[in-house]
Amino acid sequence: MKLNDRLAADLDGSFEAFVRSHQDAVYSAALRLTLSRTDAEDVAQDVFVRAYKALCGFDRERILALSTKPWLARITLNVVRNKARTNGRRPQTTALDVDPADTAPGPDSKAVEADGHAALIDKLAALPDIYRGPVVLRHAYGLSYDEVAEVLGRPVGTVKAQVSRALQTLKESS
């Protein structure tokens, strides 16, 4: 039985399997969009909370017809945008137990470097948002160009050009 069929039949009983099947892709996209492990974890959790709430309001036919991967990508992108807007309004704070003069890399940066992705994350961070979103959705999240265009609400040709420019920029920065 397909996951959408199970969701339509028993949302509460099959939602855990739904989360397990999509959690890595959602977290990976969130990480590449936020460039922070902590923020990516928060985003991924919020994505699944929002997905559950939305699914509760969907009828059986809508759940069966749902293209879950692009739908979750759109939710992820929206949560990342909302988080960026919210963070932009909040004043910067410093944790009381951290010396602001301490510039040593933290455990997150060591984990990233251990994975061999530090350089890529730095390059992604340097990309303008207009290019980062499409290239992450296409190459990290694995959506087709049509799906990326749908998620972003842009024409397919525009998405292809943005992904191409992003890849070219990443190559040039090597």
Contents of the next structure:
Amino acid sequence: MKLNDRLAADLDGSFEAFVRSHQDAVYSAALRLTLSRTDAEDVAQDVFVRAYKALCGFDRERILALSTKPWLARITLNVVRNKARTNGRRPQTTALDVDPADTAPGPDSKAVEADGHAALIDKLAALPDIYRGPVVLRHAYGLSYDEVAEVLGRPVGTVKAQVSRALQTLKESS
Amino acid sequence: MNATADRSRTDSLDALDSLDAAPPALLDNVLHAVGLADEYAPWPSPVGDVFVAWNARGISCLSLAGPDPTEFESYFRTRVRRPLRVGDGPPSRVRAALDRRLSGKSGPTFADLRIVTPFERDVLECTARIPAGEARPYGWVAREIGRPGAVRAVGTALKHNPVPLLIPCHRVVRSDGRIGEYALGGPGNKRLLLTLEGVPVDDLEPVKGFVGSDTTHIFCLPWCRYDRKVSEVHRVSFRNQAEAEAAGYRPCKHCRPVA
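Form predicted alone done, so how does the form predicted together with the partner chain look?
Every component of the complex follows; first up is the chain already shown.
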């Protein structure tokens, strides 16, 4: 039975399986967009809570017709944007959140076990916002160009160019 | 370009594509936040320590705390069939909901009654509206929910109340004036709770009719708070509704003694 069918038939009974099947992708996308492990966890949790609440209000046909992956990507982008806005508005809170004992190698160093990972986070941080969304959705999250274009509301050609330019920048900046 | 730089470049692009595993707590936290998993903790109730389980939708299960918490866990899993974990003590809205109910203050019930049948839900929601310091017969609950013949079924539904204290099933007593059974530790606890709330447990009269006041011309159930305010000289009894109405009395709007 497809996951969409199960969600439509018994949301409460199948939601755990739904989270399991998408959590790594959503978390990875959130990590590459927020560049912080703590923020990524908050974002991913919020994404699934929002998804659940939305699914509660959807009728059967809408759930059956739902492309869950692009839909979750859309929610993730919204939550990341809201999170950035709140963090910007309350920078003192974020600063206090950091445990001093934790800061020695940088609060997000746990995110970067591998050398490649550390480099990636640095490079993504340097990437302009307009490129980060497309490249993360296409490469880490794994949407097709068409889906990325639809989720971002940009033309497919633009998205392809942005992904390609982002990859070029990531390669060159090593 | 040297080999190290080259490797770092490939690694970081690989890292872009390779997924990070979500933290193990993520799934748990999501399920709790949407009410698909519960937490529990002890809470000191007037009848001794109880375990109370809750989720985002409300208090889902409450039972006397024995020495072995795994007993409560297995009771919860059989009864509620959701994941359960130990919480850091009941959060303030759980404590507030219980305090509010036992002290007779108004406010939302904050009960998660997803596991009960529609009939049981009607019974429990009706019972939740009985004020502290008063009692009602089982038959009154049956009539209030529009099922006047289902008196025994009301008793059974209250026996299976998943959240005693929060849904004050101790305020539903027998129409013969005896207090009846109580699932949370037996009738002794029911007596204690009613006494603490100021119900004159030992003087509960059998509901064989109604009582009224000849100053207000209102008739009540004998366990209504307004009946208790009527002084002996002004107190009149009626065998039934027809007799009360023939004498020009109207039913109390608080305890709704008749349909």
